[in-house]
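Taking the form predicted alone, here's one chain by itself in structure tokens.
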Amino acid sequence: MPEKYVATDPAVVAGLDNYKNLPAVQQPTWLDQVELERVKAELSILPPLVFAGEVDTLRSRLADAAAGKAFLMQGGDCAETFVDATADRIRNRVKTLLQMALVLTYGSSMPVIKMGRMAGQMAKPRSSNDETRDGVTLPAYRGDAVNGYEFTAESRAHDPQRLLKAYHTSASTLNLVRAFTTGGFADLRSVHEWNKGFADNPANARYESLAGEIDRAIKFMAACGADFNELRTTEFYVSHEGLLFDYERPLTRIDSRTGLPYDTSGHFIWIGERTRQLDHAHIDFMSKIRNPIGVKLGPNTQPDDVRELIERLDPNREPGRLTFITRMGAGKIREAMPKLVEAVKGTGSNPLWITDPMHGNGITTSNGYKSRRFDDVMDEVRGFFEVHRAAGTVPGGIHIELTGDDVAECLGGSEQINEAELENRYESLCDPRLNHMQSLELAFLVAEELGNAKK
């Protein structure tokens, strides 16, 4: 049964607010602050979308990342939008996460934590408050929880409403990402049903011959009378970037078996490279909550910051807690990334390592696209696991920008995806995304890494 909430104890709820006090960037201009209350007051009563129990569970799975025994695939969109949370779209990226995760387990022989950018993931930080298009300025979209991508005044207000759209958006895409990994859509013995409805290409038909080897592994097992119930479900978490404390802070509550906060907008909350300045707000209130936290580094970071990112996020030390994402871009992994991993050591703390190949990579293109390299991403995860080679660490995971639907955002691949190819599929409202051939291809290569690694 669902954890019951008590009401508040008055000095966890202290801690929690002391966020109040200190500087938060990133955050919307409400207009209507009347009607922001209304909001925060109605989404700190509606019920929780994830349980404590789960936040637990997946702590100490994140633990066994950690400790070179399981591996975390996290993948998504780079800013969920209402109109695509659809059963079609859901269950699209759903496949492709099942998909990648049984390539990784297949190639290592290690569990897999499967969590998906979803149910919540609908802000996103800024580089610019405004945007201006032929001499119109209006402010930036900031996702689908604060305003709309429409240019104009009235789509681009950041309106409180939005909030509980988000909220019942969410809750609607999780009730179909449960129903999808425990009703028998996740079940191993259906590994051939995840690849209908993609087209052909060298991963896919790579993924099929996978496929048939499972199964010829899974029959040979039931003629010897093992019992298979186990495979018809898996674990799946959710995750996204904690970044408005008018949504995180009402659904943050007290879980009555420990008198302790948990978010339980998401199993999983990161903090972005915008936002984890030590002395500000959002290290501060994500240092409160029992949730296991991500911190995003990118090649700025210095091995001070990691050292004092770790007193403030886990003073305890404890395993499965902090996972640092590192997002350095391909060219500069290899020089910026040992400094961090080496200053960690001796700290006491083991800190999961996962790596994010995708927005240290960013280009315009010559009509005028974000997109990245699909070469530049691969070569970025070759650069995680030759950093953690040489350091003798843990190369615990990979997070990633992704879609199952048949977009064109990120150039190269074995599609071999050209800049005018963009033009005519790309479909992203913020960041461009792998599609679900170039999603296959990468967890082909980590397989192979991972192989590697334990050899």
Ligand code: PEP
Second form
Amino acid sequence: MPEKYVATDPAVVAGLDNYKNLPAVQQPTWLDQVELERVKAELSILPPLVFAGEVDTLRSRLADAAAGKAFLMQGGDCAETFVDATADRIRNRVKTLLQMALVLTYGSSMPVIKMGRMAGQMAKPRSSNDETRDGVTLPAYRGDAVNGYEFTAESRAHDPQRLLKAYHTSASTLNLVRAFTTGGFADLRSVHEWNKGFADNPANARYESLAGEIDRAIKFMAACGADFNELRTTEFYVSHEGLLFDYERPLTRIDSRTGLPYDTSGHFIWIGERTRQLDHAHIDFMSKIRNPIGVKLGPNTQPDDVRELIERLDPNREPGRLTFITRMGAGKIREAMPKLVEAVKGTGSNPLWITDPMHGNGITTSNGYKSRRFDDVMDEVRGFFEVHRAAGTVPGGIHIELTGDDVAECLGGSEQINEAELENRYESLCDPRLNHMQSLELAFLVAEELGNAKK
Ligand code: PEP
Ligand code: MN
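The form predicted in complex with this ligand is what I need now, so please give it after the form predicted alone.
Okay, now the whole complex, with that chain kicking things off.
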């Protein structure tokens, strides 16, 4: 192994590997351990996907959001798949995120931090280890980084080679994302371009009209002699749930500048609702890396959990270090959240609060689809803003499952997607995503809320 990738300080090494002494849930049961060791050795010498300096910049951006001076827009698939890592699909997702960010920037007059659930979001926690179909029971699908979706024993076996494929798919996805966001595509003078190729609908029309206003403002500024270098490119960060130690640990490297460990698999890593047990491996491992860390908080979270998470993940009270991603459900957020935002006061930590209005609002439709009602999603977002307004705390961002494609997975929206429609245009292998139009509609709602918050 090249020297520079190896942690040599024994204390750092011991700290990073301490998670191995703790219980870890939701881990694969790889069949071939020899193969697994080979894969991990290979991963540990492959180039980093992101760089420590970028991670540090993101941390300072998130600190701005926690202080009410920026807003985080995080979105993407529930689970990325190998076959869908195509140029068209990646471009549509990036375009959708850029459009949403534009609506938010314009509505709030604040910088919007753009972040994909992309280039690494390929491992899923599951409520059950198995799935039964027609009397046949096989291991549950755990994301393309672990096994295949196809319902055969061969495909559902946990195959370590998939970790390498996840790495290479993430690398090519990130390469394209970087090209799109720095190579001219994200130029603010192309705001109309981002809307092209999407079907006509009310949200797109509203977007077009906003893009027209921005165009006029840019032409006015250009006529006044302004320099637009800043408009040409945009920062774009990638994030995923840090679930698999066999992926995250080999990609964790010691930065030669600071001597500290960074998980180079993505800029921002979050811990899921199912793996945030205080004395378990995920919290311990994430506490040792320098990346900004998110933690999902469901409706049963208690004030003491929040305080303990702060002690473990933000012991130095570092701005931008910790993000709480609340996913309470529309019917619960107004009850469940106030005591949590109060619990943080007086700890000295200033975590970023963002809302995930997706994961607390799951339903099963009468025709058997996993779905979410767009109205519930909107209502949870409103509840999130209400709670923060009442508490005097900062609503700092939004975390969404979305796709740029014209799918029908969530019910409602101005296109009024109904249950029957799900049978034609449901593509997600995991959770239902907002489609392009629903995503834009949501962005307009959040922009209004942000505008109100400023008044
Ligand atoms: C997810 O983000 O896809 C997820 C599984 O969320 P949670 O941990 O909040 O259930
Ligand atoms: Mn999900």
